[in-house]
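To begin, one chain is listed below as structure tokens, in the form predicted alone.
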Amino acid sequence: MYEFVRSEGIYLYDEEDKAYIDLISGIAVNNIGHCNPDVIKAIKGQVDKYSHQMVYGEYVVHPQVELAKTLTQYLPSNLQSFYFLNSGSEAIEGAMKLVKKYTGRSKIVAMRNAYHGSTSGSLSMMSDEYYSGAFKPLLPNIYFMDYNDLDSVDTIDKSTAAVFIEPIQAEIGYLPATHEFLKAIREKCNKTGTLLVFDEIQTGIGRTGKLFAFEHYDIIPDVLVSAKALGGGMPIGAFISSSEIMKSIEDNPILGHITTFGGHPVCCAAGNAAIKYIYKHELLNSISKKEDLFRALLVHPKIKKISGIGLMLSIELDNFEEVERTMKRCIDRGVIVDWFLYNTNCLRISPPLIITKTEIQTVCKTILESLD
């Protein structure tokens, strides 16, 4: 068991001041590093003004407005209406309610081996009975498609409210969707009046080299879900859509979706600073080169395959025993890596976007030494 007492940039420090490189960013949260000075300044500045106030819409919460205003600059015209919450799971729950209310339908299609969260609604979209079976009954009328299987697109029909999909399926080992698959889903949704929901909780906020992964595919969802790195290290989530779709939860019933702390002013101030930092320092422009460097350096007889896009990479080994041994050897050498929920043969690599060429060389050397 390790205890870290402080952090800075890509490093965590223990009680003896030993430095550890965080190669997983707190699971894709600390995209601009730990204790980023711009984020810290924004947090302290907001705390000096006010922290919590009622967020049901009666008052203007300025940090919410500013975060939404910043994001709208980089989002398409149909993704300009925001509902801020506390986490990714909550944002998924809100999106599930939204699509049912707008379409008047109850059927939801999700992907096998997807992970959308651990609350009852999001858990209902988890196909693996090992993780969901103990918590039944869950939500009815959930259907599953096979990821990247064009034949399974016929699961979508005119009774379907929405399709929920990660453009890069995270917990199976950072598996990107094919362009053909997403295009077929988009076309089928258009034909059947079904909403397309992209879960970009882990892929978003620059991790793939774009602010959101859907930009790689030139396919725009009807609803976008974000969290994790959105808060710059603070807890936040959001579902984003058009004003037309969002208006469906305004009434009947009144306050169709409510939250006490969602869009907390301090979290929104931190998130706004984080987004601005990414563009101020042009971090997105360097991600593909950093990915190339990881792929070039991580060559070893025990590495079977590397998958993913940008700085969300999966290193496939022979078995979980090898993964577990390598993880322990890495952390003993000061590098933190992790595994995946559905693919225990793989090591997770998702460092802060600010990682440098020299630091990539260092961690790759450590990983190769640990494999040896």
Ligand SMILES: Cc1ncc(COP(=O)(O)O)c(C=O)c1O
Contents of the next structure:
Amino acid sequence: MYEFVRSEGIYLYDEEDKAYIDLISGIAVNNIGHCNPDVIKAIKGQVDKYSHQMVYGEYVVHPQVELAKTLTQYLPSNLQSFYFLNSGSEAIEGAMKLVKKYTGRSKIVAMRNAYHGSTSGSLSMMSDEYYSGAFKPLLPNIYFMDYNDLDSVDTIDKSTAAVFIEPIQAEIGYLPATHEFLKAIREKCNKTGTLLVFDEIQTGIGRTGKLFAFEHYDIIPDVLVSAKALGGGMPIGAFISSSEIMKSIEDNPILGHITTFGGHPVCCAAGNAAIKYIYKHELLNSISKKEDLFRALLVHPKIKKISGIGLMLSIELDNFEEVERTMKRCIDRGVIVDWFLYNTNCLRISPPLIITKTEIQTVCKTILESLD
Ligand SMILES: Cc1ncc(COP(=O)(O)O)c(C=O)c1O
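Just the form predicted alone so far, so send over the form predicted together with the ligand.
Below: every chain and molecule of the assembly, starting with the one above.
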């Protein structure tokens, strides 16, 4: 078992001060690296002012407003209303309630092999019985589509409240949606009055080279769900929509969704600093070049395929034994990689976005040596 006692940038350090390069950002959280000085300053500054206030709308919680203001600069006009919570799963739960309340419908369509979280509602959208079966009964009226299968778009009809989809399906091994598939879903949603919800919990906050992955497609969701890197390393989640949609959970009943710590001031301050850091250092511009470098260097007879977009890459090997052996050899050599929930033949690479060209060369050399 490894234990890390401190961290800085892309490095984690054990008790003997041996450095390990974090190639998974724990997972897709530390996008601007560990212990980022701007984030630390923001956290300390906020803790000195206040750490908690009631968040049910009675008071203005300034760090929430500041984080929302920063995000609105980079989001389209229909995604300007924010509900901050504590985690990705909770943000998905809130979004599930929002779409039902707004449409007055209860049917939800999700994708096979999606991962939306571990609470009962989010788990209901997990098609794999191995993970969800033991916790039944879960939510009724959830239907599944096959990812990137145009025929399965027929699953969406006039009784569907929403379609939940990750634009790059994460746990099957970073599989991007095709443009045609997302376009067909968007059109069917428009036709049937169904809301389109993008789960960008893992793809968001710069991971693919855009602030959110939907920007790679000519498609805008009705509801956007974010978490993980949104807090710059601190726990936070959000669902984001138009104010018209968001207003539907304001009343009848009042307090349609509440959570004591949602949008915690310290987490919002950290998140705001993290997003500002991404733009101040123009990190998004460097991501596709870094992706190209990974793809160019990771050539080996044992690598069957590399999929993903930006710094969200999956390396396909022959089988799980090969994946496990490579993971172990990598960590022994000071590089942390990981596997995927539903695709055990693939190695996960999702480093902090701040990783440099030289560091990419170093880690690729280690991965190739570990494969030999
Ligand atoms: C795409 C996606 N959705 C939802 C979640 C759940 O987020 P959390 O673990 O913060 O509850 C995750 C977490 O891995 C995720 O990757």
